[in-house]
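Given next, in structure tokens, is a single chain: the form predicted alone.
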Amino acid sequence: MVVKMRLARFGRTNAPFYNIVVAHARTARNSRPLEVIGTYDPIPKRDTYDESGKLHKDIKLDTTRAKYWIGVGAQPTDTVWRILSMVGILPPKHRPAVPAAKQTTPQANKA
């Protein structure tokens, strides 16, 4: 049977809560999964200790599971997988499209 690791929506409306979860492709999104490794708060806030003010997203996963569970297979859903590679286990999936650089051929310049 095919694991996925995806989102588990908690919270109220407009206030979203993820908890990042493995679970069975077939089950229900907020049934009982196999495990539970970590949350996503997609709100953003700003950091209490931090004195730039600068707002960010609560990601806390633990690592040491979510590459246990993608070392046995389990398929990671895109927003999952953009959030692994947020935290550094996996290679960004999209990367944004570099415009083509300008070939100049070069010309002889007669003078």
Contents of the next structure:
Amino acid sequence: MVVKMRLARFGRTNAPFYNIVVAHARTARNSRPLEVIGTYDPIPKRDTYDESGKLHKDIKLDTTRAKYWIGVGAQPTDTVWRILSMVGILPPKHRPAVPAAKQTTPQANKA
Amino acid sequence: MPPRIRGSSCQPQLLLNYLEPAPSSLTPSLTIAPRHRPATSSAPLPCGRSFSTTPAPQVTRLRRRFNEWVEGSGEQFKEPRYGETNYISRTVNFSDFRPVSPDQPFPNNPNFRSERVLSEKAREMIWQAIMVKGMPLKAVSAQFHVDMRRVAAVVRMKEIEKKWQRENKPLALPYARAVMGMLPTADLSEGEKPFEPINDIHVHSYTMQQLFVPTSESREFTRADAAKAFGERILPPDAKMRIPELVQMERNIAAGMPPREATATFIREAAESEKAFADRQHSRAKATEERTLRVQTDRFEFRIEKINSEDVGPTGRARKAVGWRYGVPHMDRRRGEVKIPTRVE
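Structure of the form predicted in complex with its partner chain, please, following the form predicted alone?
Now the full complex is given, and it begins with the chain already shown.
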């Protein structure tokens, strides 16, 4: 059976909170997973004494276990892929749009 | 919602007409006709009450007495007496044996007392001592006999107030003045009685039981041993004290140290302990920062903290584990857990 790395939604109405889990693909979303490797809080927050108004999101992740599960063939969902690509475990799936001028030399980018 | 009548809302007869059953489909012409009956449509009824046909209540004896009281002895409660309390208990006297204290707002409840609050002057004094003179919190707490937590809260609130003043934000000063004028206040001046006890310790429920512990006569049984006897994790009172340096100061004085020197030692020790506390916090924040990777995107900064997923333990239910826990009830469904925030970030 396929092992997926995906999010399990916890939290409350209008206040989501996700566990980043490793689970068999056909099990229910919130059932007990093989392993919880982290959390993702999608609600942007401010620092308490920060006046600039910048927002941040908190993620907790066990990178060692994430690398292990990727190594044995677990398939991350798009959202988890995005998180793992931030840490550098996976290459980013959706790259930001490249300006037209730079697209002329694709070979140079690959190298 | 019941149907609403436009215009005047005080015509019960109109409402009755409106609520009459709708005419049957056999006589559609009636539905187009105005709903008012010809008799009532001639002129709107003059009425002063809405929807009520009961007569207006006469002035009852209770109300008459209340009015007499308001104009008589109740007159003094219309305005606050600035500088002292103006509770109703000042006019009540059950008997000479049972006096009613002026700080008792409810005459029949002697357990409810309105405690003194720190006056504007006292709060400014505390802020000056901490932020201008740079004294340690513990020393200020001991000097003014104000709980350490209250000292911290005063400084925090004062800082906000001063920040708002710098930003020219309006302050609710008339409101503050009115409230402070109605409450008993403490100026923290010399010779005033202590504001509150500052070194109280929390009494753990485990230590409330009577215990018989056999021990040899030669053994020195200290308070630390007593705490151990009550439970493995019970702390002795010396470790639970908020300002243990005060005890050391008294010990020094009893050992013959001059009071001035003992006070200086106390302030130094208090400053040292606070510095150690700040250092611990700082190093903790630094350790968290080292574990955290910050990724900047267009809209948000993602803070990815490295954790160890093995913290869940063999049962998968360890308390320090990361993430929402499986197989345990929600925090808001659990009993005996404090759900209101207990600290200020």
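Note that this is a predicted model, so its numbers are computed, not measured. Whichever C-alpha set is largest while still superposing within 1.5 Å between the two forms counts as the rigid core. Numbering follows the first chain given and starts at 1.
Original post:
Would you say residue 50 moves between these two forms, meaning its CA shifts by 2 Å or more once the core is fitted?
Top reply: Yes.
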